[in-house]
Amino acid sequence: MSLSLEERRTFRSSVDGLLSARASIAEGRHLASTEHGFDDGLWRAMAELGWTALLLPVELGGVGTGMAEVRVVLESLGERLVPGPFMSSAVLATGALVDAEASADVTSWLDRLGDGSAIATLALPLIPTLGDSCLWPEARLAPGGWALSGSVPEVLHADVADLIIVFARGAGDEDDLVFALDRKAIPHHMDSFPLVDQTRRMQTVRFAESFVPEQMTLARGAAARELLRRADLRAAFACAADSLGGARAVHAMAVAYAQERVQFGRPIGSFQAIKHKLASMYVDLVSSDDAVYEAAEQDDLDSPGAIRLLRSAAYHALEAYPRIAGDAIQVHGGIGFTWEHDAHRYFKRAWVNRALFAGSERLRDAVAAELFSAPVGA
């Protein structure tokens, strides 16, 4: 169920109102040095307003909306560089659980994810640009379940997640599998590593013959691969929406500075070189906005045309954001490089977004491979 245009305007106003009051960029700087790296109070407020249940169907106690409404939240979070697990928990993990035909033990998590009392993350395997070879943990049969070994690098917010969704390759003749792991119940090791983007936390999760009960299996075989395909597309869209919000904010920052900063007795925005740079940034921004908007309105992870549109839109937004953020630093001159200024924070988030989930080039290559293999006129 998608909201009407008027309802969506009201929803956007509500989202912007809460984040404007509770999630300043200065607060984000402070949160980067705290234990969790995000504001627990803001997370509870987001949950109370139903943001964490946007992708949950109404029959499961959720709001029952789709990608267009998720886009509103992701854009607003990206615009303010808000730290927190919304993308990993409310979008990627919740979306995967809704897609899966899971056991009651697993679907019981949806209530807690929907009301924000639990946090989840999605441990996507590193998917290559082309081909079938991936970096997956390995699962082998054990009495009553599976023994899981191996590691998944680059897992967002695994350190605060209560539930980790893991894709695994079956040992021997066993097929691909997806598990929903209670972090407190499954033995594992976690290595944190710093990111240039301080608004995010990321870990490598390692398993060593960790026992996983059978009832924690989300999907197997073709169903597991389908779950991975949909999760991968949803991740691309989420990064694109976050990038669009950040690009809009840093472009506005550059325009405002070009109007205020005076050199040789006139605002620097009156100089042709700055005008050209701002115009190029605007073209990147508007084209990204149109593409991501159209992909969100399709709200379809199954039809070939919609998938191609989503990948193309995500690739464009993920490539445009670093260009816009880099040009914004150039417009600001020396001050844009300083630690005290916010321009570099957008620049860093832009490059991390571009690299997440195996990188934007993979999206480009997937679209190119499909186009070159498609019949003429398709």
Second form
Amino acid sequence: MSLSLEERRTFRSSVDGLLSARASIAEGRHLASTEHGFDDGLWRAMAELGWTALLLPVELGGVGTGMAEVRVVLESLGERLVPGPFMSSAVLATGALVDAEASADVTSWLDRLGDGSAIATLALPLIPTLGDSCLWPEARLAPGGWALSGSVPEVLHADVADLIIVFARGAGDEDDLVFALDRKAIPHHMDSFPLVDQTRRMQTVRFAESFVPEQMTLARGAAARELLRRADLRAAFACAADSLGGARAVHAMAVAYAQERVQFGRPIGSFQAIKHKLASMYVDLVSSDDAVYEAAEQDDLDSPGAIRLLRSAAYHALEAYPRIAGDAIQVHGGIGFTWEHDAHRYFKRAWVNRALFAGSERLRDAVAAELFSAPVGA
Amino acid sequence: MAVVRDTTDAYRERVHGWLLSNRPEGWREQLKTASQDEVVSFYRDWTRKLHAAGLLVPHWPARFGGEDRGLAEQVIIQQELSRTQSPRPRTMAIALGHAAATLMNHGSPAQQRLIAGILDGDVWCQGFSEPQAGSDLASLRTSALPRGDVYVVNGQKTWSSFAAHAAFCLLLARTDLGAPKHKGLSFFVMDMSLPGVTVRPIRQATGSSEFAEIFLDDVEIPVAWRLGQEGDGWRTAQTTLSSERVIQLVELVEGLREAVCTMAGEAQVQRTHGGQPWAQSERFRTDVARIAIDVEVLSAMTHRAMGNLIAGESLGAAASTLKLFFSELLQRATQIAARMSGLGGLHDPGEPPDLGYTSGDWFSDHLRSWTWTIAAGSDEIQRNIIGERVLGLPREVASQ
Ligand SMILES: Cc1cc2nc3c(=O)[nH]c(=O)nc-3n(C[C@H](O)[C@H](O)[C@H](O)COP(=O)(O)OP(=O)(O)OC[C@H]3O[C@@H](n4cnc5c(N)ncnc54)[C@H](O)[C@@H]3O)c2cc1C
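Having seen the form predicted alone, can you show the form predicted in complex with its partner chain?
Below: every chain and molecule of the assembly, starting with the one above.
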């Protein structure tokens, strides 16, 4: 279902409205020292406005819009450096669950994810292809289910997740698998992995012969790999949308500073070295915006042309954000290098976005693989 | 926003089919050894042929020779011209992209009758730049002083592309020597056969002589050939249809897309100094992939700009961002390809004609890419425009 132009405008202004009232950039700093690192009340308010149900089909009680609206939320969260599990739960995990063949179990989880009463996360492994790496948890057939062992090193907001979607390879001849693990029911161990970006929480999740009942299996074999393929693309898109928002905000900060800071008797923005830097950052920003916008409008994770655009858009935006944030520090001079200033917080979120889910390089390499696999002369 | 992607496949098929059966076979090879006169007449014939088939300017209003079709169809034409490796009438760029739009917007009925000539292959040139006035165009000195029912024009223009073959010139000249520099300018249509017009081709870095100096000695341009109001030349010169620029970009993007595939194909054959095919170099693959990614990004930018234009919005800052993004990408892409071609790619092409910006003769293409970083507002000037007009930063120096 896609929204009309008018509905879109309304949606955007409701996003702006809630976030400007409840999620200031300064507020985010305090949250870093709280237990889970994000504002529970804001999370509930977001859920009440339906943001957590954007990807949920209408048949399942959701809003049933698509990437275009998800982009608006992610971008706005990125703009204000808002911490919290929106991306991992409402976009990545929910998207994967919707992709999976819906069983009764999944549907009841989706209900709770949609209304925000439960939080989920996606344990995407470091290697974006299933099967061939020891970096994957391993599942061995056990009576009535599976015994899961091994670890997933980088899981966003696993500490607050009620449900963890885990990709695993089957031991021996067994096929690849995807599980939707009810965290309370499955024995596991969790170590936190503190990030330079304090707006994000990340944990390593470990399993030691943990028993997983058969009904928690989400997909097997080809279906599991398909789920992973789509999850990986959705993750790239989500990080890119967050990056775009952050890049816009930190660029605006630099422009404003260049207008007010006076040296040699005039605003530093009148010097071409600074002006041209800001203009180049702007081109980086606008090109990211157009590409992510077009990818969101296509809302297609399957056709080759759309995949190429999505990967390109994501790669470009993920690479542009650290460049823009770094240049913003430069434009600010000494003040930009202080802990008090927000520039470094954008810079750090930029680096984490780029590195998440096996990093932006995977997107570039996929484009290269496609280009160079074509037969000569094709 | 389905403006471009979902437009009828039937139209695309028709265009594709026509081009496949009508494009001149082996035209690139032929033109490489042709004289410039032959090149110009080749592009003129091709222009006529495209127009007869309704594939030149279907998006123009019917009263100017178009078919009142949407921009979406023109996008399809540009894409198919590129995909079928058909020629694009390069010598007609100013006539089709600039002159026609100016005449439609600002021309008198008599002036607008020149549009028919454009569709028949008349070459136009643009007489803006002067030896002393490049980036600072408004400081130009060529004068056009009213005397009776004519303006008497004296001065010198330079870097005027294809002026030696042009029937008409879009001329910017100073009609009021006392007014502030942006205010005293007027815009003219100048018949290049008028007495006192002398054209001297200038050899370009590429070896061929496409641009030229134009000397103007007591040239008498009838008042009726002034475009717009006297003193309004600066504004008139700025307001050309921005859609024409984006249409041109659509074709350039498709050209780049083809070029990336060609590069990847050549890399299976061309070998590095170590004897391996370039396609096996990790570094090279990465470089080409980044070009391919940027081509997708540029394509998205163009698509969105086109959508906005169709929705009736103006191009605004996108004119500068698109040009900057494109010119830098073109330079990078052709550089990588030219390096791959090694010494073999540095074989002297003599006086290569304009075969487009991604002709596959990578070194020539690379050199030609400076056209984009210098002409029509250099990259530096575009950054000034973005900094000052878009971001609102203060000017470095006061003009005047
Ligand atoms: C292939 C080609 C075709 C052309 N065709 C035509 C044509 O058909 N008709 C026509 O009228 N003109 C044409 N031109 C001319 C073109 O528009 C000018 O070359 C251009 O405007 C730059 O002017 P200039 O050459 O005098 O360079 P200059 O203005 O002298 O610039 C030299 C360098 O200084 C930089 N610079 C200048 N001012 C500033 C500033 N304020 N801030 C920062 N940097 C600055 C420029 O970016 C450039 O790098 C063509 C040029 C080329 C290369």
